[in-house]
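Just one chain follows, in the form predicted alone, and it is written as structure tokens.
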Amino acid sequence: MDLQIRGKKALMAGGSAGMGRATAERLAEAGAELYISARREERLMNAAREMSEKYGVKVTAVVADSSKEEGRRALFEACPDPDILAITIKPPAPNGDFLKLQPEDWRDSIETALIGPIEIMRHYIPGMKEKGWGRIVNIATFSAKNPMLWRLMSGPARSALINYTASVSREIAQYGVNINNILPGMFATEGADELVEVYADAFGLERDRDVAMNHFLENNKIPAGFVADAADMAPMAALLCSPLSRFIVGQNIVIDGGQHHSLF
């Protein structure tokens, strides 16, 4: 399928690994001029080089933490006028006892998962409106829609984010600018692997990836029968970044192998 984005300028905030990297790959494959950001310089530079060589497109790496004001400034300076904006963040660690969560835990969660994405969108939306076209995709989490006690540092802030985007998307769609969100379930990514020890500690388990994964699958049934790879999500993200999604406005698309039971 031709996504019709060849030559368009795309910014993938959080694009060096996991779902961000997989989405960036699909955008590069479709011929977009790509900007990717991340905090870890070496991994970011390697990702930019590999995608540029593989797909023959320009890939600019921006070392930045988009949850911080200075990181967002670096993004804005490096890529002032993208046609496409996709945003993902490092998944917050699973929490243990919810009664032990402190105000600073909530502040960190809100700063990273809510204020960071909102401030990036707020900066770029006027330029997209002026051009008469733009696509924004937030790669969030299905715990924004499916409350999970052990994901309190992830779900509530993203619930607020999808509330914000639902309102804003309906205001700016008339200008050809669409915002949509993807709500992934459990995926086998580098970020998920890094949380294994925290997950194990939260549930009193042995610090072993297989033990933690088995515990998760036993307590969170996935009808599809497997934990997905980031590549299973990326085609939908790329579609939402394209002109083909012109009638998809303010939606929250769950990709979770059937785990979430809601009709809507």
Ligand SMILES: NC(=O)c1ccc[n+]([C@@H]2O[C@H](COP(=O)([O-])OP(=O)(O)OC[C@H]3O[C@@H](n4cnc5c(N)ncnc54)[C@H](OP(=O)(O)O)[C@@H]3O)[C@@H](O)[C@H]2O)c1
Given for the second form:
Amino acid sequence: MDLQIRGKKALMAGGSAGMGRATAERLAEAGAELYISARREERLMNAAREMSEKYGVKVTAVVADSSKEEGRRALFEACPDPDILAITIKPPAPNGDFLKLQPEDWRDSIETALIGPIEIMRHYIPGMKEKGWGRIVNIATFSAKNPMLWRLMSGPARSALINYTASVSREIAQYGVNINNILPGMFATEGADELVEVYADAFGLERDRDVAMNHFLENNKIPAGFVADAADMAPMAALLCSPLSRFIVGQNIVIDGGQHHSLF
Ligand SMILES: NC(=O)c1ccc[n+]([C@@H]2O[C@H](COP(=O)([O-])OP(=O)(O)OC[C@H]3O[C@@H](n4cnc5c(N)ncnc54)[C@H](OP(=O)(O)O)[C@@H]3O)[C@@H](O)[C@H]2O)c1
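Now that we've seen the form predicted alone, could you pull up the form predicted in complex with the named molecule?
Expanding to the full complex; the earlier chain stays at the top.
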């Protein structure tokens, strides 16, 4: 399927690893001129070089923390007018006892998972409206609609994000600018790997990847029967970045192997 995005400018904020990288790969493969950002420089530069060599497109790397004003400014300067914007962050750490969460924990969660994406969208929406076309995709989390006691630093802020996009997307669709969100379940990514120790500590387990993974699978039934790779969500993300998705507005698409049991 031709995504019809050859030559379009695509910014993947959080594009050096995991689902952001997997999405960036599909956009580059489809011929988009790519901008990717992340906080850690070395992995980001490697990702940009590898994708540019593999797909023969221009890939610009921007070291920027989306949760900080300064980082967002760097992003806006490096990529002033994207046609396509996708945003992600690393998975926030699992919390232990909810009674121990402090106001600074909530502030950090909200700065990272809510204000960062909102401020990036708010900056780019006027330009997209003016051009009469744009696509925005947030890679958030299925715990936005499937509350989990150990995902309080991730779910609540993303519930607010999808509430925001539900309203804003319906205002800007008339200008050809669509916002949709992907709500992933469990994916084996670099970000998930980095959380093994925190997950183990939150549940009092041995700090071992297999032990943590088995504990997760025993406590979270995934009907598909496996933990997905980042590449399993990227085709949907790429479709939502394409003109082909012109009638998809303000949706939250859960990709979780059937784990979240609901009609919608
Ligand atoms: N993996 C899962 O099982 C899972 C489950 C449910 C939901 N999710 C959600 O899916 C999304 C992606 O997760 P993932 O597992 O693909 O993460 P990942 O493997 O850690 O990749 C995240 C990417 O975003 C970058 N990034 C992280 N924080 C950033 C920030 N503040 N500013 C700019 N770039 C940032 C990372 O690079 P740097 O670290 O160098 O910045 C990396 O390129 C997250 O929203 C997560 O909550 C994941």
